[in-house]
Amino acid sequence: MMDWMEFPHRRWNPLTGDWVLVSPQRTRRPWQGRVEPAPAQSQPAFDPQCYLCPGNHRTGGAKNPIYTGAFVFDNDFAALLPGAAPLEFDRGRLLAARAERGICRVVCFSPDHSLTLPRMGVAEIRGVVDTWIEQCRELSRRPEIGYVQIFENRGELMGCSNPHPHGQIWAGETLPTVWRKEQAAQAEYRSTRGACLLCDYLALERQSERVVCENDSFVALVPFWAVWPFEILMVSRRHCPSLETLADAEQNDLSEIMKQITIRYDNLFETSFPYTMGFHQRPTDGAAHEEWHLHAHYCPPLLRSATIPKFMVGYELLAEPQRDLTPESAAARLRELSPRHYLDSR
């Protein structure tokens, strides 16, 4: 059997049809590249200059209410707009464009400026989950909306412009590129095998060394095809297509496992760990989409320490993704970390 820890090889992602080059022998190379400054370890509970804190004015001029839990508002600088005219441009399929309508919203997780998800209580995170579900229900009823993308960019390395705990919701007409790939892969698997791609994948992975943590409703693992150094795929154990279809106990378990994942991230390098996280769920076109299986992707950029990020450059941009640390090694490091936050252990 091939020694995955020693020799370069490629791994296939059945959700997208993409490949990733794994080069484990490169973990021994010295690092003389860029080192980022360490992020600030603490924030005040209220920042009078923060445009997301309760009672403050946002940069667009609106004033936030004195909110006490999760708070949602339409993004003042939205990437999608609901009133775009239905224009289309096509020159022989060489030059093509079409208008895209949509709605972008911001979800403040907590009124406390100093918190992040791993530092919030499970009940507080459940409030965020409830808000996401309410937003999905409301947005999916709009005929012009074809999907609802919930995501969080955490940390300056991931382009987050404000440290206040928050995420975003972008809902648009047309399935985006990654969603289309996952839609096609899951639909083909179901039509050819009569089964769910992620159900079958999870059955294999639960016996593997790539599982990081799990509870009664969700499993968090480093996928076999992971691109980012400490990437995590969080999958519902029950076959369900969307956040809206989760039972009450599953919503509690979702809150708990999100806390466990992010605590392990923070504990890895004892820092406020940056990442992009987002849910993939069935489109909102009214179809049942039995092929879809609810999951979330965590894509963190740190590789060797809190100050050494992983950039997608060179071969990754021009050919295909490449990683040095094997998914098995990454999962082992995350799995062995304490489930108690390092700041609570001091």
Second form
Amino acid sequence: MMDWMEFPHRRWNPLTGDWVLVSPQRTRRPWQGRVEPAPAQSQPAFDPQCYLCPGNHRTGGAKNPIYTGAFVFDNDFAALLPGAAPLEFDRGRLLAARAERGICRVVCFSPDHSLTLPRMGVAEIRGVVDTWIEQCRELSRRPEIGYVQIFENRGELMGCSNPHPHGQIWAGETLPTVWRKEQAAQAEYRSTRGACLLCDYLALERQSERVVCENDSFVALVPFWAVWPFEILMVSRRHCPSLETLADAEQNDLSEIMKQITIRYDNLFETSFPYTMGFHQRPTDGAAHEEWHLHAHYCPPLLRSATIPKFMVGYELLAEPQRDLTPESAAARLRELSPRHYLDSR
Ligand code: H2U
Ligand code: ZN
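Output the form predicted together with 5,6-dihydrouridine-5'-monophosphate (H2U) next; the form predicted alone has already been displayed.
Whole complex next, starting from this chain.
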């Protein structure tokens, strides 16, 4: 029998309803594209020019306190504002616009400019998790906030302007596109099958070739429908809707698995691995949202080396995302890497 995984096929993403084209037969095609310069590796623990380091002035004029753990401030150049003027624009149901209120914050993960999540201790990462949870609690109490998007953009390749370890929080009024798709898919699954989509997916993936690493509370895997070469989906084992509802031990396990994932990423090409990661969790409209299952997506751009990213261009922009490396091969490569950071192994 021919192995269908060796031939071009499309895979379905049950969380969004989108498809991805997989072309495993192309993995050996020659590469003559552009080579990115390797980004600078080592950073000082304090950078007098950095607008996120303790005690420094930000571009907006404010001065950071001498903070010692995680530190949050309102983004000086926020994309969303709490008091946007009301607007309902509709021209022939063809041109439509709505006002959108919200709050944007920056979360410094550590006062140490030279660190990254994989180089931080689990207890320090737990401090970041605690800060995220406090932020979710505070923001979700506001009537104008409908969801809280926590994310990290890491590396120049991802357009991140500053190597100081930090992430962002954008909390808005109206569920954005990806959240809306995931909510609809999870609600539909629950109403037609009486079960949770991600609980059922995790059960199918138990000991599968797509699992990268796991602990008592979380599983990290390259999803069957991954778009980015080394994309990871991190899912809580327990059916749990949000960061806020994680038990204390689960919050520690979250900190630990984030370290495991990012160590493996750094080890893959022995570089500070760029990515966008972020959490998806229950909206904050006050409803129970039994359908929601907490998870995080890691979307890294690198394909072949520290300097060669995958470009989402051509067919991907116009038709559908496509990948050559199978999710199974990507997971095998990540799984076989050392759980010890390469800079600690030298
Ligand atoms: P990046 O993760 O994309 O580098 O974002 C850093 C954020 O920090 C960015 O959203 C904000 C930018 O608006 N920022 C401030 O809030 N104050 C500053 O003084 C500089 C940058
Ligand atoms: Zn700094």
